[in-house]
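Presented as structure tokens, the chain that follows is alone, the form predicted on its own.
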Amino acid sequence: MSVSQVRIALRNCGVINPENIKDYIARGGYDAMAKCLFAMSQDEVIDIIKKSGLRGRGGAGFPTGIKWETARRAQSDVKYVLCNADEGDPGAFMDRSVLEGDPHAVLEAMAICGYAIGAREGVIYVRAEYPLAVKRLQIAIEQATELGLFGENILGSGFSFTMRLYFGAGAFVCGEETSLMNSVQGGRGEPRLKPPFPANVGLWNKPTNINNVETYANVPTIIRNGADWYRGFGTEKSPGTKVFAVVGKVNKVGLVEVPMGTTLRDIIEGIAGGIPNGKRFKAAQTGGPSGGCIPAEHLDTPIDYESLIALGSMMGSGGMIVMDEDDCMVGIAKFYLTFTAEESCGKCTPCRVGNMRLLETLTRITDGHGVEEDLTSLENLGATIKDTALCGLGQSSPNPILSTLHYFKDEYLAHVREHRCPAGTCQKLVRYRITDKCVGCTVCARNCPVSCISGDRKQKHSIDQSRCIKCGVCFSKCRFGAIVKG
């Protein structure tokens, strides 16, 4: 299967020296900014972004041009351009790679946005856990300022724009735009009610445009090549490309950038090389810890914003975690809910309390104490949280549970009816058993940490289930495949 990638956001990553601005300029860097400053009005810049159909690459896919236009129309003496570089999804490293490999693309785009909306200052909120990205952003800002590409009266145009960095301390909720702004202002990372939206009331109560790293990285190429060029990729409602961090049970882990509308199968079986060790594909989880799990029956679904939402998942920032037949979907849902419950800011009751109740129920199920009524409770409480949580992160937190309940209900039923984990990964439900393949070598008995295996040499052994701690040492040490779990 041959699938072509199209590099727009990642166009310079691995090609230029990100610590040398001359490399970026040699590949057309800052040409788009100069074009805007000397050949386009503010409204013309916004118009080309609107016509391109560029949608936000960090969340629900809101049209970027409309955001910019709203901030442009807001009346204020001070405005801000804000970049959300707080990439907190497990397994995601799209924004990090852009910042490390092509920092000037983001800086140039933020200056273009500043010109378009009438802002004089840009702020990048970047995770402190990304030291290389921070270093290269600092170098890029210094080099661009030295060349007069930032600062007062840029290139003699009369437009002034400066950049500064703020560091996030790793709070997942600060990926939500209002929480991020509270953090920049020195407050707790907590969301606030919307409206008003940041484009009208943002940083320090001033109009603020906020996009994430990948969204900004697309802007200079759109300005240089035009809206029609950009619409030549992707679909009608989701133009352009999307960067995914493909991790998990695939032969080739890493970043891919493909046109919107590319299918999951094209990415997983084509670009990522399929599932290793001859295993069967089971599900792909998209959209980070708040996304849903998509089963094999939907492998040929085109990837765009509307299609993923229809399947109970979301685009999010672009994480894609692939699972095979050895993964327990109940355990997967519990894993993601553990993360979101721990990362909840605690401001609203549905997220603070509701997710803990969901987690308690899932834990009871994976420990072998669940009952069938628990599944109804999960569905009802999950739906309530989606409808009542304060911010988008809380509203989407039940997605892993609701999607796995929908597509893999048989696994939940096995857990609550038979107290059995079909994948054999829920430790408290695992049962190790010695089969007739046993030759009595005694390796399992000699390595068992609690001495619960008995039997004479060259005779079939047995496991005392009442004493077994389900550590799996016997299973891993047996050379004859005589010990099975299930």
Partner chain sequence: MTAKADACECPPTEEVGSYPEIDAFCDTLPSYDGALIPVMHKAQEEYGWLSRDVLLYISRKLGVPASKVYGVATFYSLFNLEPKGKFKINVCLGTACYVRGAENVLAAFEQELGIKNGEMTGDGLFNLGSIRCVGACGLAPVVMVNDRVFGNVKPEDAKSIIDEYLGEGGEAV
Second form
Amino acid sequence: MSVSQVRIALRNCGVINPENIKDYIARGGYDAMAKCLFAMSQDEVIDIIKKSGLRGRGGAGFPTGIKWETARRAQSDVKYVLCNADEGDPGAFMDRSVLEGDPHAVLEAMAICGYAIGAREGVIYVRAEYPLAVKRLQIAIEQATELGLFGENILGSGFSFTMRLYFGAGAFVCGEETSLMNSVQGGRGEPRLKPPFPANVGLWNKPTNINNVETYANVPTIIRNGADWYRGFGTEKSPGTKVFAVVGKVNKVGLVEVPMGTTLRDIIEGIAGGIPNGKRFKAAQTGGPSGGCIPAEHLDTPIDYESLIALGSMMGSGGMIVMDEDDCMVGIAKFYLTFTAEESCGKCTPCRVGNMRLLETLTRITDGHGVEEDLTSLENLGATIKDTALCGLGQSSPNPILSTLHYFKDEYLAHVREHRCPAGTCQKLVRYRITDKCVGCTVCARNCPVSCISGDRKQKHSIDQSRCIKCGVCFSKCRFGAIVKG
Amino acid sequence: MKLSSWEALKQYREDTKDEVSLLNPESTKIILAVGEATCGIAAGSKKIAAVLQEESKKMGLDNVEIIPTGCYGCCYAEPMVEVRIPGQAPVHYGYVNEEAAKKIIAEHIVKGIIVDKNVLRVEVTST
Amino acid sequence: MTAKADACECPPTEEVGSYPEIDAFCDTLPSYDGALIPVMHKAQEEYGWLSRDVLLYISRKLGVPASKVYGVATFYSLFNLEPKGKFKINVCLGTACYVRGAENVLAAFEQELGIKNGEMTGDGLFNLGSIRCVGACGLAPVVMVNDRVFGNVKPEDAKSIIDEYLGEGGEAV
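I would like to compare: after the form predicted on its own, may I see the structure of the form predicted together with the partner chain?
Everything in the complex follows now, all chains and molecules, and the chain you saw is the first one.
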């Protein structure tokens, strides 16, 4: 029995033609904006968003209504509405899907926000790596402007709002709001200390509301159906739904939108169809490079912002990478640290130097030169970086290590004590051996790129370990399952 | 054309309801919605849209409209096609290769026989 | 409005070429505030990469110190400060692809082409690089060659993918 998805952010994705505004309008599009302009005061709009309990879908889960209210209270003649469409988590692509499938929902929400906080200009910061999303946004802005849904005196209400696109250039840290604003201003995307928060001092030092794509995509539906309706989904502290990109070792890779509080098991074994090839589930990684790995014993935890943090992970933007018994948890931690070490902007020392040291230690372990003390130093250094880094990137970058150390310590111990990789993926620790199942067909010997397999025809072969480069060709070529690794 | 009031927006919605690609019980138009988000295109959906176009032309179907749509979330089953025939429940097809695309036209659209092999069942509560 | 280049009193010491495409693009901008990154995007689209000469030109055009232009250009991974090959092979190293063996695919391309990740072949035909998540996770592991996406790539496919373009390159060159 599989759980039903509930589509709010994705309600139009795969349903409407995103390049035709008439489709969006037919689904009730721009009614929420009109309702705000003609039937609600600015404070009433903010009130609905606050009461709905909508929280930022980009990572930390900050209450959206409070952000809007702060920006509304800020005194300034010029304010901005910013959309973070710099989706950088590897393995997460819900924002791209929303922009490609339902661009108007995001635009409408930004105009609503503009009305609520008193801004006249919206800026969408979108990854240049998403050419189709960019194209569809451009078409959407053009069509809506032509109908007078953006621009001067929208629908005769007296409210004016314009929309502008701005392209990122490939820097993960620009997902951090202050970095993103530096980037829009044409500089290096480096973060700064908060406070002051963007709601008071934002783009060009003006009060700015910044939310991500999925957060905005919820807004028009909330305005149309009301806060109580929205609270009918999800949990007390995390109302509504969340989109997850379920990828990796599952049968049905894709996007799912479920009410908050759905369990990992319902998502992975239910909607995503379980693990392929009869393999065993090992862990689900959530929150991208800022998150952690959740083991099988917590599959039944209802997921929301708080429960994921309690498990040592986080919601992040909603990437969910499913791993099976063939994935090495030390290797996964190293994969993420390689990412953060590369993407660290270099402004603060804990992140710039600390992550590099973490990566070096992990590399030593996966190369077979690790010692048990390394595990303590990973823990200590990781905790220090979390406490001292400047922005969210550094403050969360040790999570992949700390969570795997917590749940999969035995794997780390096997690496440092026995110099063995239980999953058999750490190249330098892998040993291929030929067992008695060998019938002497010579296929492995003929395919070995360094000719280190010897043996007579119809006799058991053997591998010269000193010359083996561990490429795995023999393992994949053997038709008799006679070669084992580990 | 600029809409000058909320009323004008509502009127516009009413006036254009025959031009939209959603399932419309009052229309005779059959809509084939092809998933053309990045994942769909990478899996070959543009080619599939072309095949659908060509096949419906061959069959002399002039009430079939092929439209691009976004991602329905089933990346594993791309390319995807949704068939919307007025008066019937929409049908989602997955793993649509050229052969399946031809079958969708010849079997489902022309004869009304659903191509079971490619039907996807996704439980979704829409809002 | 940012000050124009001539506000700086240091005499320009290095002659730079002329880039009418950049001039034309700058003319469309309402203000040079925050224009640096869009201008660099445009320049790269026109010339394929950002040479020292182009960066200096942009610096003088916008009145932004060359050090800042260089700082921004090196900060973002999309800006190329070296010429790129005709065929850009990019192996996706996003998490979904990684979990499904993208590292081995990258290694296979490195071996076939005889270059490392980030390098260009001597004949200028191929560039090998890695990218992060093109959002085609359902087809992991994924390799992009220019704008074309290859899905479910196995290490042993590297040779045939390269061969396909080798044929094309041979005809075109």
